[in-house]
Every structure is written in structure tokens, then in C-alpha cells.
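Only one chain comes next, encoded as C-alpha cells, the form predicted alone.
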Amino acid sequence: MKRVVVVGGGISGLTVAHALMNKPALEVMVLEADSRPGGKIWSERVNGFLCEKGPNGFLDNRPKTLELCSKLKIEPLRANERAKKRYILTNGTLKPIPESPPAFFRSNVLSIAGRLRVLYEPFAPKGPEDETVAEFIKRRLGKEALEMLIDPMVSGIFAGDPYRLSIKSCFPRIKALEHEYGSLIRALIKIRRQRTGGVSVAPKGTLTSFPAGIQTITDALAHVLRDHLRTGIRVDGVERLNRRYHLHTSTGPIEADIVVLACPAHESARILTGFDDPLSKELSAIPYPPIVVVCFGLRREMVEHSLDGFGFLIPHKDKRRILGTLWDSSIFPGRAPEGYVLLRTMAGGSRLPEIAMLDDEGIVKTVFDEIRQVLGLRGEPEMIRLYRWEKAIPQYEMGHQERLRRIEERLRAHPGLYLTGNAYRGIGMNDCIENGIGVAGEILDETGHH
């Protein structure tokens, strides 16, 4: 009987354990330092409002997540059709993001010159093996498309800076299309003609959650794993003795044949200090800027805007103090009591980390002042919830691919030691689930139990 210890009870660690739990000759244990499993997937019901502290869903275009939901017997909830309508806030005005190429050329999100520059894209030269998101977009689509469309999108996904993030690490599919077709527009046309299941430059799929919030999936995994899951146990270090791993934990030593570190990279770095310092150093170099999420519950009549859509993001050049606001009660049903709306705003990230570190009162005032004028808010909110993440989303900055290669090189010296989570190859829930299932497959191959 081989013992597998998974360190970290977020979506990644729970997925690995779930994929291994009923395999013969494997004993699986998950250790979570917090008093609750789930990590950054965290839903909270407050006075009838359903607040999400972290992600609010996943796209339904990747089968592994839906297969997992089916195994767990949980029913996904798709976003409302109107949530496809998204806005950019610029110069104090909300402009709808065009949803199709003809709508793009009719829209005024970009100037006429900016739209004509996008038409030059098929003639733009191919770029190097890797470059920043900003360099890639400027070369292919122009500076205005970068500032008005891609920059706010990068804020919405990574809370990151396109001038520092790697295109190959953050948007590998887009970089691959350039390599394969020489042009994103040509790729789009050819793929549409081939009708190969709707693969496109932009991620297709519908935002999906659950009636009781995104935490439903981690709760369901924790329920299935209940005998294998131990919360409130912090791992402080690891040693290898007699071909077994010895974990030093807050409740005493635990031995394992296989260890999966499924915690944030900075936590894995802390655990590996003294065991493999070069590996620990690589992991601790992955940046995690702070983010704050503020939820406001208001009476519907207090909001002038129709809230018809998903919400809005903001180009950095507009010098606002927030990243964007989602109209959660417009996206999914059951997020606010009858006659009320729920707004959720993100602030901080790599470009404005200081905002996320203000005191609670300062953050609430900053955020409410920003959205009051945009949405025409009257009076004060009836519900306020503030969630602070001092280390939020890992940033795949330039050099991330080389870092991953060096990490893999170090891991080869430690058979039975694995790393997974959103710090490496995809930050979304779908990525975490796919990568967790992949690690479980590697473990089964190694132990001969596939």
C-alpha cells in the first residue's frame, strides 16, 4: 500500500485526491492548513445575497470539468444569455464590446484608425518564440486595440500587466494560432470554415456556476473525500529518508511515498526550504499581487443603469482606482433577493497593488465612489462585504516557460514529488481540474495502477 499525501485542499488538490481515492493499493490523504477546504473558491450567503470571494465560475467549453460535475452529481448553472453583453468603461462612458466582426467595425470602442489598424493584422510579421502580451498585441492588432480591449481583458483575468505577462504562458492558444496560420484573422476564417467545434481566438463557452455558488464543486469533492481530508494541518517542511518522504506538520510527522504540493507556489516554496533550495527559490519568484473584492447589495431602484449584461472592465490608461465591476445578479439567478441587485468589484492587482492594501473603510469608499457615477447609484448599499487576498492570482511574467523547465529539472531529482495548482499552466478552474487529473494520471503510471 503506497501512501499519497496531497498538500493543499483547494480545487487542484481535491481533484488529484478524487482521481486517486478508489485506486487499489493507494492510500490517499489531503492536508489543508485552513479550517475549511476550497482555497480561493469560496461562496458566502449574506442576508440573501450570494457573494463570491474568488472566481465566480468556469467556461463550459472544456469537458473535464463537466465530467467531474457529472461524477459528483452536481448540476451546473449557465449564465443568463444577456451576460454575453460586456462593457468597457472609457472617459466615463460604458461602451458595449462588440460580439462579432461586423459589430466590431460598426462600434466606436476603437477609433476608425484603430479599426483599420486591426485590418492590417494578416500582414503583420510573426513574432519571436515568446514576448509580452503587449508586444504581441501591438504587433498584430495595434496599440489602440491593446489599450482599449486587451489591457482590460488581462486585468479581468489575471489582474495583471500586459507589459510584463508572457503571451505564450498566458494565452498559449493565441500564440499557437499565429505560429500555425501566420495570422489570427486568417486562423479565425479557416477555423470557421472547417467548423471544428467552434475553436477560436477568443475563448468560447458560457460562464457556468451552480445555484448555490461556485463553492458547490469544492464542497462536493470534500464530501466525497471526507475520510481522506484533514483540515487545520499546516505542513512546515519535508525530508526524504529511506526512500520515503517525511512531512513535518503542525500536528506531528506524517510519512508518504508520494507527495503532491497543490498549494500556492509561495507555500510550496516555504515547505521545500532546506529540502531543495534552488527549487524553493524558483517557486518563490512567481509573483502574486494583492486583490480586494468588494460586494455591494442595493435596492434595484437605487441603480439608474439597466445592468443589462455581465459588467464592465477598465483600460489602465483611464487611471481609475478599480479594475472592473461584475453585475453578479444579472449573470446568474438567485444572487440577490427579489427587488435587489448584487455588484462585485475588483481592485488592486499588479498595477495598483496599493489600493488592495488600504484599510477596509478606505477601500469601500474608493470602490463605491468609482462605481457611483458610472452606474448612477443613489443612497447607500444595504449589504457590504469585503474580501482581501494578499496573494491573489499568480502572474505568468516573461521567463515563466524557462522557470517551468527549471522546476521540472529539479523535480526529476525527487521521484514521487509533484507540483500542481494555478501557478504553472493555467490559472482558471478548468486548468486546475485538467492539470490535477493529469498529475493523478502520472502517479498511476508511476505506481503501475492505471
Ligand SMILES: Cc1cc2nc3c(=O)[nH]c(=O)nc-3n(C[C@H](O)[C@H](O)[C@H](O)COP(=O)(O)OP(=O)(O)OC[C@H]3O[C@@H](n4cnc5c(N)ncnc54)[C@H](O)[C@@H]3O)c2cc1C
Second form
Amino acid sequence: MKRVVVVGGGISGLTVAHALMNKPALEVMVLEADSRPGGKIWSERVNGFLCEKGPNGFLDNRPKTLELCSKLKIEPLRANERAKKRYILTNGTLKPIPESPPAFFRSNVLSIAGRLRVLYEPFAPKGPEDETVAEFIKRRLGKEALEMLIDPMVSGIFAGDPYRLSIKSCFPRIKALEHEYGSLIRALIKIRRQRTGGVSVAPKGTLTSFPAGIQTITDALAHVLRDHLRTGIRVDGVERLNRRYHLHTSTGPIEADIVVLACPAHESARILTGFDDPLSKELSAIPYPPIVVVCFGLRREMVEHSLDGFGFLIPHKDKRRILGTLWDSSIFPGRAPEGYVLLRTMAGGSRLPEIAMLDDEGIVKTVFDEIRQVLGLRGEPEMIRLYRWEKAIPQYEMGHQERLRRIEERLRAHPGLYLTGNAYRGIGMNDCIENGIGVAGEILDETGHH
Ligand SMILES: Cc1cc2nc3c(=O)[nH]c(=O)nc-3n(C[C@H](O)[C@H](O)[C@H](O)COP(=O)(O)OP(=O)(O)OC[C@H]3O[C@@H](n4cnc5c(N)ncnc54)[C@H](O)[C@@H]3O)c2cc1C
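Next, give the form predicted in complex with the named molecule, keeping in mind that what was shown is the form predicted alone.
The complete assembly is shown below, putting the previous chain first.
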């Protein structure tokens, strides 16, 4: 019997354990520091509102997540059709993001010169192996497309800075399209010919959650894992003695043959200090800026805007103090009581971390002041919830690929030690699930249990 200990009970760790439980000759245990599993996935009911502290959904275009849902017997809930409409807030007005190429050329989100520059894309030269998201987009689509469309999207996904993030690490598929087709527009047209569907500038797939919130998936995993999951146990260090790993935990020592670190990179770094300092240093160098999430529940009639869409994101050049606001009650049913709406605003991130450092009152005031005029809010909200993530989303900055290679190299010296989670090869829930299943597969291969 080999014992596998998974450190961290977020979606990544729970997925690894789920894929390994019930395999012959393996004993699986998840150690979660917090009193609850789920990590960043956290739904909370507050006076009839369903507030999401972290993610509010995943795109249904990657089969592994849906397969996991069906194994867990949980029914996914697709976003409302009208949530396909997304807005950009610029110069104080909300402008819809065009959803198709013809709509893009009719829309005034970009100036005429900006739109023509996008048309020049097939003639733009190929770039180096890796570069920043900003350099890549500026070369391919122009500065205006970067500032008005891509920069807000990067805020929405990473709360990050396109001038520091690596295109190859953050958007590997887009970089691969350039490599394969020499042009993104050409790639879109060719892919369209291969499929029958239309060309879309929006990401494929529909945002998906569950009627009781996104936490349904981690709750269901925890339920299935039962005694394999132990909460309230923090791992603080690791040693290797007699070909076994000895974990130092807040409740005493635990031995393992195989250890999967599925906690944030800065925590893995702390655990590995003294065991492999160069590896620990690599992990601690992955930045995690803070984010705050503020939920407001208001009476519908207090909001002038129709809230007919997903919400809005903001170009950094507009110098607002928030990243954007999602209209959660327009996206999924059941997020607000009858006659009310639920708005969820994110602030902080790489470029505005100082907002996340304010006290509670300062944050709520800053956020409400930012959205009051934009959405035409009258009076005060009836429900306010503020959530803080001191270390929210890992940033894949330039050099991330080389860092991953050095990490792999170091791991080769430690048989049976694995790293997974959102710090390495994708931050989305879909990525965490795919990578978790991948690590479980490697473990099964190496232990000869496949
Ligand atoms: C505000 C916000 C919005 C987001 N929105 C979306 C979205 O809409 N869609 C999407 O796909 N993704 C979204 N993401 C990203 C997504 O939520 C995360 O990437 C994903 O949930 C990370 O899962 P994980 O298991 O890798 O890490 P985590 O969720 O961070 O889990 C790690 C776990 O390890 C535990 N742990 C830490 N240290 C120790 C230790 N020493 N010992 C034991 N346990 C430990 C922690 O308590 C935690 O439970 C969002 C993230 C944030 C913060």
C-alpha cells in the first residue's frame, strides 16, 4: 500500500484525490489547512443573495470539467443568453463589446484608425518565442486594440498587467495560432471553414455554474472524498527519511510515499524551505497581488441601467479605481431575491494593489462611488459583502516558462513529489481540473497502477 498525501483542498487538490481514490494499493489523503475545503471557490448565501467570493463559473468548452460534474452527479447551470453581452467602461460610458467581426467593424469601441489597424493583422510580422501580452497584441492588432479590448480582458481574468504577463504562459493557444497560421485573423477564418460555426471574437463556450453556486463542485468532491479529506491541518515542512516523505503538520507528523503540493506556490515555497531551497525560491518568486471582491444587493428599481448583460470591464488608461463589475443576477438565475439585483465588483490586482489595502469602509466607499454614476444607482445598497484575497491570482510574468523548466528540473531529484494548482499552467478552474487529472495519471503511471 502506498500513501499519497495531497496538500491543499482547493479544486486542484480535490481533483487529484478524487482521481486516485479507490485505486488498488493506494491510500489517498487530502490535508487542508482551512476549516473548509474549496480554497478560492467559495459561495455564500447572504439574506437571499448568492455571493461568490472567488470564481463565479467556468466555460463549458473543456470536457474534463463536465465529465467530473457528471461523475459527481451535479447538474451544471448555464449562464443566461443575455449574459453574452459584455461592456467596456470608457470615458464614463458603457459600450457593448461587439460579438462578431461585422459588429466589430460597425462598433465605435475602436476609432476608425484602430479598426483599420486590426485589419492589417495578417501582414504583421511574427514575434519571438515569448513576449509580453502587450508587445504581442500591439504588434498584431495595434495599440488601441490592446488598450481598449485586451487590457480589460487581462484585468478580468488575471487582475494582471499586460506589460508584464507572458503571452505564451497566459494565452498559449493565441500564441500557438500565430505560430501555426502566421496570423490570428487567418487562423479564425481557417478554423471557421473547418467547423461550420461562425467566427466569434468572444471565447468559445458558455459560462457555467450550479444552481446553488460554484462551490457545489468542491462540496460534491469533499462529500465523495469523505474521510480521505482532513480539514484544519496545515502542512509546514517536509523531510525525506528512509525513502519516505515526513510531513510536519500543525497536528503532528504524517508520513507519505507520494506528496502532491496543490496549495498556492508561496505556500509550497514555505513548505519546501530547508528541503530544497532553490526550488522554494523559484516558487516564492511567482507574484500573487491582492484582490477585493465587493457584492452589493439593491432593489431593482434603484438601478437605472437595464443590466442587460454580463457586466463591464475597464481599460487601465481610464484610470478608474476598480477593475470591473459583474451583474451576477443577470448572469445566473437565483442569485438575488425577487425584485433585487446583485452586483459584484473586483478591485486591486497587479496595477491597483493599493485599493485592496484600504480598510473595509474605504474599499466599500471607493467601489460604490465608482459604480454609482455608471449604473445610475439611487440610494444605498441593502446588502454589502466585502471579501479580501490577500494573495489572489498568480501572475505568469515574462520568464514563467523558464521558471517552470527549472522547477521541473529540481523536481526530478525528488521522486514522488508533485506540484499542481493554478500557479503553473493555467489559472482557470478548467485548467486546475485538467492538470489535477494529469498529475493523478502520472502518479498511476509511476506506481504501475494504471
Ligand atoms: C476573485 C477571483 C475570481 C476568479 N474567477 C474565476 C472564474 O470566474 N473562473 C475561473 O475558472 N477561475 C476563476 N478564478 C481562479 C480560480 O478560482 C482558481 O485558479 C482556482 O480556484 C484555484 O484552485 P487551486 O486548488 O489551485 O488553489 P486554491 O483554491 O488556492 O486552493 C489551495 C488550497 O490549499 C490550502 N492550503 C494552503 N496552504 C496550505 C498548507 N500549508 N497546508 C494545507 N493546506 C494549505 C488552502 O487553504 C486552499 O484551500 C478566480 C480567482 C479569484 C481569486
